[in-house]
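Here's a solo chain for you in structure tokens, the form predicted on its own.
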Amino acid sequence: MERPLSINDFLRRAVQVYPDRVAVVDEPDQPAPPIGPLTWAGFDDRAKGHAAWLDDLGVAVGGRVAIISQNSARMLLSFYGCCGSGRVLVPINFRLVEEEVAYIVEHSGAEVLLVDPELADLAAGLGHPRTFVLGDDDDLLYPTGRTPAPWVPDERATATINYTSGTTARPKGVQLTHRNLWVNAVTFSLHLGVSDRDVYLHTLPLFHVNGWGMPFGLTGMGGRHVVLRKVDGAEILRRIEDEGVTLLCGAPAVITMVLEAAATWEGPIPGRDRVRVVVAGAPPPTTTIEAVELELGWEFIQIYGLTETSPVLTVNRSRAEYDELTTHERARLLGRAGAPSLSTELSVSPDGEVLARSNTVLSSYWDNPAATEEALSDGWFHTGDGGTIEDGYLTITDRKKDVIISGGENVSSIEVEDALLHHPHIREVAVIGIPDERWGELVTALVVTDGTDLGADEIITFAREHLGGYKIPRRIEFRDELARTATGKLQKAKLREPFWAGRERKVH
């Protein structure tokens, strides 16, 4: 017997073992009310009129719903009711300008826009016909005790499209697929032991590859979901203390944010022998790794992988074999990117890029067949980045692809390049990513100008018209000439020894 694999598998046992459980507490401090708490059988009841909603508005099953907005529970909510019902949820990063966002929701067709109050300006800029602000009229967008359209589950349907910066300047609409969904939020939950005495705290965007599953995996076994707005070190030690969180996940920078709280805390570090911190986006510093340790008193674990994949492809967590370890010697290990996932088989091409066949990978790029076949070719995921593979653990050592990791968000510098370029006095700019103890890579411009005496402040404010706070280059360093090519291609390569001369990896 063989019955689809679809998110509604986690809701369903939720509801059926843990009904009367606490399942979300919001968000206290935002500016639309906060919902809840919620247990599981309310939550489900909201999807549940949530989808009913749709029905209403006439989307249609593989309708394609954006969200923009803070972590919220609507947010958690949209995931169920929308993707639960057969359509397909588009979540934006909250913080792209007006313009990259107009054009992720006119490139994915949304038919109903769903925004934060926080960015109701930038929506109402769009003038999309559906527009709706969460928070405003929750009976009508989340209501109760409404049933909705059936929904035959479909494994292979398109669940959510995760837009992801990447080597051109547009960036790419990534179909992940409920089989995607439910193998990554299964074997990544598998990996960390999730369990319903699980405290989960959202300090990850929901955003971002869909909070990397845990939306999934913690429902399914009845954990608690603690939502967090806003990234902040002190706010996330206090809620760990209030909520009894014993897990979240993050970027290097929210790490490195917690220890800096950490340093003027009163009293013992909350969570101290029982959180479990799971870092991704680049591989923090080996003193970062053993601070979670010594100072924070949590276990660390680092995973690997891309939107592309769901994202899970590795997870390097302490094993038995390093108990004895001293805490340098298990944190330079703790370091690597890791071991493949269940179910996931790597390998590194002859001129080293690192290879991945798993069941997370995606479906295809949506209207891109030449990205999807290019992606997707020889059988493999090419995922743009150089390794190595030792002792069955994956190290990334460069980075082929165009593309910066800052703070755990990839930018395209080819997209930031062509937004510099509109300034009438640049006459060419390369952007790269350099070594940096808090973001991991800082985006750094190399400008070359016309003549005119251009300051890099003037540089700077330009770039906030045209690009998210995340891509704007946070140095800028005037050049008389760029190094290329006799065929006049920029050596990126070139450019950015300088930064990393002396460092094994070529990637922060």
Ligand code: AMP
Second form
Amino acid sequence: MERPLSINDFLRRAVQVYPDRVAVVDEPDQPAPPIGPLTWAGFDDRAKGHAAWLDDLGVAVGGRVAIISQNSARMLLSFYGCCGSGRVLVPINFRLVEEEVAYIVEHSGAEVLLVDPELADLAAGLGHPRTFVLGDDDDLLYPTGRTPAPWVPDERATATINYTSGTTARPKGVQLTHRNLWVNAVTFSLHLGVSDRDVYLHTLPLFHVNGWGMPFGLTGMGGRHVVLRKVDGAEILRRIEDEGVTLLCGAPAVITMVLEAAATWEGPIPGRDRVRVVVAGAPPPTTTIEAVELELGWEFIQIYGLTETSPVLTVNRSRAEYDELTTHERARLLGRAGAPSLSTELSVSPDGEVLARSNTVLSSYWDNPAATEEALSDGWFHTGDGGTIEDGYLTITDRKKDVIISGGENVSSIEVEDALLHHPHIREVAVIGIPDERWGELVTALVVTDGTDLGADEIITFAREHLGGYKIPRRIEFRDELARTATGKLQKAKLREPFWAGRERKVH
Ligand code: AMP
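To test you: the structure above is the form predicted on its own. What is the structure of the form predicted together with the ligand?
Every component of the complex follows; first up is the chain already shown.
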């Protein structure tokens, strides 16, 4: 027998087994009135209501619904109401500026736009005729007691389109199917040992690869979601204490914030010997991994993956053999990206690029066959990351693609260069990432002007008008010229070199 795998499996099980349990604790401090707390039965009811509302609007199966929101219970409901009824959710990074959001809304052909109240002004500028502000009218958007039109799940149907900054000036829309999301959620949860005792704190933005699939896996096991709207070290510790959190995910920068807050925390650190923290986005320093174990008493787990892979490709979790090791030795081993997750096959091409085959690899980029063909050539997914595999464990050592990862978010250097070149007095620019203790990598612009005396502040102000905050160059250096090849191409490796000298890995 074959049953189509769909994200509805997760919610159906939660409702059947745990109808009266608290499912979601919404963020108390947000511009919209917090919704809930919702039990799994209540959550299911509202998700169905959301689907019925999309029926009323006439959004057909396969129609796109864009959402720009900080983490919220309503956004979690939309994953189920929208994707669970055969529509496609397009979660958009809330740090983007209007012109960036406009491109995604237009390119995805979104028929409906859902926005957090804080972003209502930005959305108004887009002039989308079907814009709805979350929290304005829950009885309309997330009503109770409604029965939506039935959808017969199709595991190959696209569930979400997640836009990601990559090697092109414009972001690409990664189409992830129900099957992709299902396999990712189930294998990831298996590796983490997710159970109905888990309380998950949403430190990871839901727009980022659908919160790495946690909205699905945790739900299927009947765990509890605790929504966090804004990442703040002390607030994370407080929530862990108050809500009995056992599990969280984030970029290394999130861990740094927690460690800083822990240094002045009064009393025992919450969650000692209970919390597991999953880190990805960049290779965390060994000292950070050690500090997680020693100062917080939490279990550190590293994963590696991309938006294009739903995201999980590898997992590095302490194994029985590591029990006898010192913290330092264990941290060194956990500093690698990890071993392939269940059902993932990894390889490294002759020129050092990490290649993957997995049921979690995207079906295609939305409306971009050329990019799809390039990414999936030779029957492998090309990650654009440089790495080595030893004893079955992958280490990421380099980045083949022109991408900077700052605070766990991808920044396309080409996109930033493109924006800066619109400045009337900038003649040439190269944007590179340089190592930074707090953000992993710092977006840095090397600028050649037309001779005008231009200040760094002026360039930053200009960049702010066109680019989301995390893409703005934090450091600007003026140069007389930039190293180029004979054919005029920027020599990025050469430009990066002085900043990375003496380091083993060329990623941070
Ligand atoms: P995104 O598509 O935004 O999730 O970014 C994916 C990229 O993040 C990968 O291609 C890697 O360059 C980087 N990345 C993710 N996890 C890790 C990790 N554990 N170690 C090193 N780099 C990572």
